[in-house]
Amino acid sequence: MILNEEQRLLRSTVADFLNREAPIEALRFLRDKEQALAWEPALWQGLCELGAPAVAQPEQAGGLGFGAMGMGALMIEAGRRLSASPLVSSAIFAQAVIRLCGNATQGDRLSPGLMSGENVATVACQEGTHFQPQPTQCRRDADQLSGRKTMVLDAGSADYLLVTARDQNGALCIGRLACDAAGVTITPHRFMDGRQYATVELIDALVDEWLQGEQIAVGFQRALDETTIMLSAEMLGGSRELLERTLAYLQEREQFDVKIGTFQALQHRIAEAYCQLELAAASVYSALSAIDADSDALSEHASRAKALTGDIYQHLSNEAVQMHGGMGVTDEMDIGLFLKRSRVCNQLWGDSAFHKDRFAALRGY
């Protein structure tokens, strides 16, 4: 990953902070707490003090100016430690939606709160049990919204929602409304990865404002692509950590008085996984560069990165569990936590099959 000196310093600083404040053990404590708690407040406060929510935003907009490559480096480090925070939901997805779907006035008013971490927002776009980026059920009636959203990240701890819907003409619209607004019911729950997700029920919920961008549908798709790429960076970090932990275990575990890392069958399997991981890494780095370059082919980059990281994260988690033996799935070992996270990440914003099909369609096949 080609980073400049400032981006390398950022990655090192964030890695040291997460090692100290958010080791993998912290996920177990969060998992066992009340479902309404999506992240540890002290961790989020520390990340905000480091400027993490503002990493990708340009300096003229009040950000740090590290670009998508800088944010991608941060997400890789978060993925290596399974750190739970609203980085994806608020600092990446919500900020992108406001920037790309709102007008300049809305951006100037809403973005500073998200960049500082003073406010936390999340995007409610999915409906039903399978990923479908376009709303079909949630409807706008004047300044009210009615419908049901699923798999809403961190909604139980957010300040406000950005909800996609269809207006009376069938056009895409996005409304901003407070999480505690009348007509809004949020039911948080944890999935097997220990993170908080929520189902959001809207019954004649009064919207505070509608995003007023000129091309909302185009902007929302780009925001979704940027978020998918950042999630792929997190998945890459988790995959890299799995590979390194498994390699270390193969070099220390003995069977029949020899290191199991000397077994040729295991060497072949780990070498194959390494090659697949490097291919996925190249795709993620290319996608991050495409965001910074404002590429017209961002959707292709997003689908390629998500498909490859989804496959390798799942494959490496399977291999890690098998090579660690039966104890690999026990809760006392971290490998099982990565396996569970890999399964949930693969489903977020489209699984590998979805993105392979989408990539082929974008290429004209």
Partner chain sequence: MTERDLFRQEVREWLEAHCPVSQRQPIIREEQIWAGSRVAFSSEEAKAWFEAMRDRGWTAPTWPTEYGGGGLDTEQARVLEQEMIRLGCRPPLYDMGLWMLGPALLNFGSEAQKTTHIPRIVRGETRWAQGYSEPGAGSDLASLTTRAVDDGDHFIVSGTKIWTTRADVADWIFCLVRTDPDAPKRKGISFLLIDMHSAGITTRPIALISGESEFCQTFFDEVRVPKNNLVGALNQGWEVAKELLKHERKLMATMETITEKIDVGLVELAKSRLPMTDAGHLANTDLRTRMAEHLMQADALNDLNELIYGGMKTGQFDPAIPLTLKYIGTREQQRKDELMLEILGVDGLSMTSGKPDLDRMVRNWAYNKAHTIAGGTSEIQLNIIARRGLGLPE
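Switching from the form predicted alone: structure of the form predicted together with the partner chain?
Next up is only this chain, free of partner chains and other molecules.
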């Protein structure tokens, strides 16, 4: 990852903050609470004070101007520590949807709250158990929305929803609704990664406003691709952490009177995983650059980054459990938390199979 001076400084500031305020114990603390909270308020407040939700936005729009590369560096750090916050749901996805699918007035009105962290929004775009980019069942009827959305990040703790639906002509539309609007039922669940996801039930729910951008379908695809790339950066961070923890264990643990890291079979497996990790990393970095460069090939970049990081994150989490031996399957070690996070990430916005299929289609075969 090649960063400029400012981006490097940002990364180390964020890393210091997260080490202090959001080590992995913070996730355990969140997970073990009775209520399915989406994030710790203090952590989110601290991130907002650092300007995290505004990192990627250009300075003229009130952002910090670090671009996608800066935000990606931040997500990698968050992924290393499994930090739970509405960065992905609100600061990345919701902001991108408003920017790319709303008109200028909507952007000017809604972005500042998301950028400051004063508001938290989340995008409800999935229906059913497996992600598909197009809503099929959620329908617009005049100014009302009806349908059922699944795996909506952080919805139980957000201020408002951005809901994808079909209008009467079958075109994509995106409605904004307060989470407590009439006709909206939000049922939060804690998934195995310790975070909160919700099922959102809409019955003739009155929409506050429809996003009025000129190219909603194109804009939404782009927002989705950007978010997928940012999630891939998080997954890359998790993978790196797994590799490093496993290497440390291999260097420390003794069996049969030698360090287990001397076993050639383990050396080759970890070396192969490292190769895959660096390939995935290179894909993520070039995908982040592609966001900043406003590339036409963003979907291909997103699918490649997501599939490669998805595969290596899952593979490395299995390898890490295995190489940690008995300790790897205990909840006392953190390895299991990464294992679970990797599986949840795999399902978000298309699993590896989905993205391989999409990659092939984008390549025209």
